[in-house]
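So this first bit is one chain, no partners, the form predicted alone, shown in structure tokens.
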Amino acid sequence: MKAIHYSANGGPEVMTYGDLPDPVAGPEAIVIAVAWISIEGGDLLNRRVTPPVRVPFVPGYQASGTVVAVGERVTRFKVGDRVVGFNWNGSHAELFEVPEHYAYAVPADLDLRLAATIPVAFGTAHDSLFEYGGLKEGETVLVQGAAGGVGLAAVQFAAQAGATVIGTASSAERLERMQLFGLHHGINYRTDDIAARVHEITCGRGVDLVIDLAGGKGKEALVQSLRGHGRYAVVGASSGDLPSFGFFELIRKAMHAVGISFGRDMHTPRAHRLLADIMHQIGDGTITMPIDREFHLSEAVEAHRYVADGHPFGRVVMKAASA
């Protein structure tokens, strides 16, 4: 198969496009002929900072396509089924082996390109807001980095739940586009004082919940934006910087901080039910995910650079040979 692989951490240039052996389905796994690959934030972060467990290492969390092989103990899928699959690596390839419990059936009327974006982005957003963020109708949520895939999913879910949604982005144009997805108040983090604007919007009260998708030096402003006993969901570090919380910083606001890793729950029946419902909502147009740009699998270096530096609105996907 053709695949993207690397042997050491670094920038996008460490990745190579070439031939690797085809994966073989383990007893409880399936092999997917990949149609579309969604580039996730974790794909970039792992390439930069997580030493590969084996080399050559094929990166990538998530891809959609058609089942071409099943293990002997697989019961939920057969050859020919349309699925989207998750694994901790391996999606940047023409063939993608995933455990059965990390595979999700794609309805016949749902585009595989759009399906490729669903599990990580929408599942992470939903867990950040509700399962672990405790968001309720009438509360106010601040989404830091709201124009990305998880951010746009969070904006839509929160607005539908009856929350007031404040989002940050890098330009007025992006904030205006987000209004179509349910954003109530936008903050340009390049030009505005985030905490000051939040307190202006909330009449000095602060927000109930922060969803931090960016990490970095902006963390202090987000903490200042929280009300007392507010909740802070740590989701991602798209900025590349990894901030931390001080002991007394938590105490002063009686702040509740929670780390979000939907990947650790994606094998559970709860996650499967949630993702099936989300696919239904996407299929009927209740929620959606804009595709900012498409690349071919062979253009993975360029695609990763664009995700890192181009500030995509929504998701960036790569097309594989079977698409």
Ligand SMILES: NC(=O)c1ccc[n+]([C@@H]2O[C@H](COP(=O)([O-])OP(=O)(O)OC[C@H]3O[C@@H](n4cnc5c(N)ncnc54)[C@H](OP(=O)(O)O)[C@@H]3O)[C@@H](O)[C@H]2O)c1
The other form holds:
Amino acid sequence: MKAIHYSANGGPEVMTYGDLPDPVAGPEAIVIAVAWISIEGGDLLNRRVTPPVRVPFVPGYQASGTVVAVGERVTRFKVGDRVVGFNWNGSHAELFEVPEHYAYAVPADLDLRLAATIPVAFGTAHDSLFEYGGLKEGETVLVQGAAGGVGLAAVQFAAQAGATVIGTASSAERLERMQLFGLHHGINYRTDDIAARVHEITCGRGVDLVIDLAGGKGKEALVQSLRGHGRYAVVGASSGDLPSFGFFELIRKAMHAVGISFGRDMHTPRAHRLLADIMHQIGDGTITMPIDREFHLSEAVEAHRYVADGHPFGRVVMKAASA
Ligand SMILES: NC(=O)c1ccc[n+]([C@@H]2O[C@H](COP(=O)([O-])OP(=O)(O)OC[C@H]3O[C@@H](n4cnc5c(N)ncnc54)[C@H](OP(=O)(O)O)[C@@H]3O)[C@@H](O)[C@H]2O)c1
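Could you please show the structure of the form predicted in complex with the named molecule, as a counterpart to the form predicted alone just displayed?
Entire complex below, previous chain first.
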């Protein structure tokens, strides 16, 4: 099969397009003929900082397509089924092996291109807001990095749940566009004082929940924006720097910090039910994910560069042979 692979961490240029052996379905796994690959924020973070577990290493969390092989203990899928799958690596390829418990059926009314963007972004956003973030109707949430994949999913879910939604992005155009997705108040993280704006918007009260997708130094303003006993969901580090919390930072506001790892929940029946419901909501247009740009798998270097530097709105996808 054709695949993208690398042997050492670094920028997009460490990736090569070439031939690798086809994956074989393990007893509890399926192999997907890949149609569409969604480039996830975590794919970039892994390429930069996570040492490859084997080389050559095929990156990528998530892709949709058609099942072409099933392991002997697989019960939920057969050859020909349309699915979207997750694995800790391997999606940047024409064939993608995923454990059955990380595979999700794609309803007939949902196209595979959009389906490729669903499990990680929408599942992470939903769990960060509700399962672990405890967001309730009438509360206020601040989403740092709101115009990316997880961010836009979070904005839509939070607005749908009757929360007041504050989001940050790098330009006024992006913040304005997010209003169509339910954003109530936009803050430009490059030019505005986030904590001061939140203070204004919440009449000094602070937000109930922070969803931090960017990490790094921006975290200090997010902590300042939180009310006493507020909740802080530590989700991502798209700024390129990992966040860390000081002792007094945590206790000054009796803050609840919760780490999110949707990958630890994705195999559970709860997550399967949640994702099935989300796919139906996306199928009927209640919520969506804008696809900013398409590339071919062979253009992965350019595609990763665009995701890192081009400020895409929503998701960037790559097309593989079976699309
Ligand atoms: N813990 C988990 O289970 C989990 C699951 C999924 C993703 N993640 C992580 O969550 C993060 C976001 O994922 P994603 O897929 O949504 O990524 P994405 O689509 O690439 O979006 C990242 C967003 O971060 C914003 N950003 C970058 N630097 C920023 C800064 N200094 N301050 C504020 N915002 C900044 C960008 O906004 P602008 O373009 O407007 O600058 C961009 O919209 C990634 O780090 C990913 O690894 C974690």
